[in-house]
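Only one chain is given next, in structure tokens, and it is the form predicted on its own.
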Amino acid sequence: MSKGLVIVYTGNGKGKTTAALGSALRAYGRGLKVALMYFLKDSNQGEINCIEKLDGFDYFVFGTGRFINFDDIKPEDLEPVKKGLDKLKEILENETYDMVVLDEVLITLYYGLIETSDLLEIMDSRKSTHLILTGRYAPSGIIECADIVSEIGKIKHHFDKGAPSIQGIEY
């Protein structure tokens, strides 16, 4: 049995989570058991309303429910991320899912909430589980480890004009 693929969606453009969810939905449609793990985000994500209706497509939330000030990271900011890593270890050890999406995990690396070496070690323990990692600032170690890397670039975004997040578009 070969190791599962590592797929990375990174860059400053909108659509990294959307791309990962599209891949996950395709896998689910082919009979794979899928999990979505949210790092830093809360459960106020529109796609959860659909995922909850799909047997064999699970989600886990490892966010604080509030915006993290990355210039002033507090111990309570680290707790959900650590729980997320522990859950990932358990999932990979037990081969619970065929595919796991680690949404926004890359930004946790950038801000030092997770050490890249720790995540790489956990990822290396996977057997046939495919992993999809999303977020800005993918470090070179993750890119090197990955089988597929797509960079999603921003050309224009309504945020640039000061527009707020729109339900159904951004979350």
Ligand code: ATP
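Go ahead and give the structure of the form predicted together with this ligand, now that the form predicted on its own is out.
Partners and other molecules omitted; one chain follows.
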């Protein structure tokens, strides 16, 4: 049996996480078991209210919701990310799900919370599980290993006018 696909949604435009959620919903509708793993984000996400109603669609939160920067990375940012990686390893080994979304995992690579080589090693252990990775700044190693990579470019975003994050639109 061939390995599951690796799909990447990256770029600086809005739509990466929502594309992953749409893909997950499509898969779930076809009977696939789906897991959504949030990196960096907390559980204050609108879609969770839907996912909780679905059998065979699970979510795991490995974040604090804190916005990280290169000069301000704390142990409490790192710990959940490491737990997330361990969980991913276990899920892939046991083939618990047919599809796993790793939301914002690419941001954790960019900020060095996870080594790209460590993630690639875990991803390579997958059997038939499809993986979807989201976040800005996909590194070349991830792009090389992926089957599908979409870069979502920003033409306009209301954040540039100083708009706040809106419930139901951004989270």
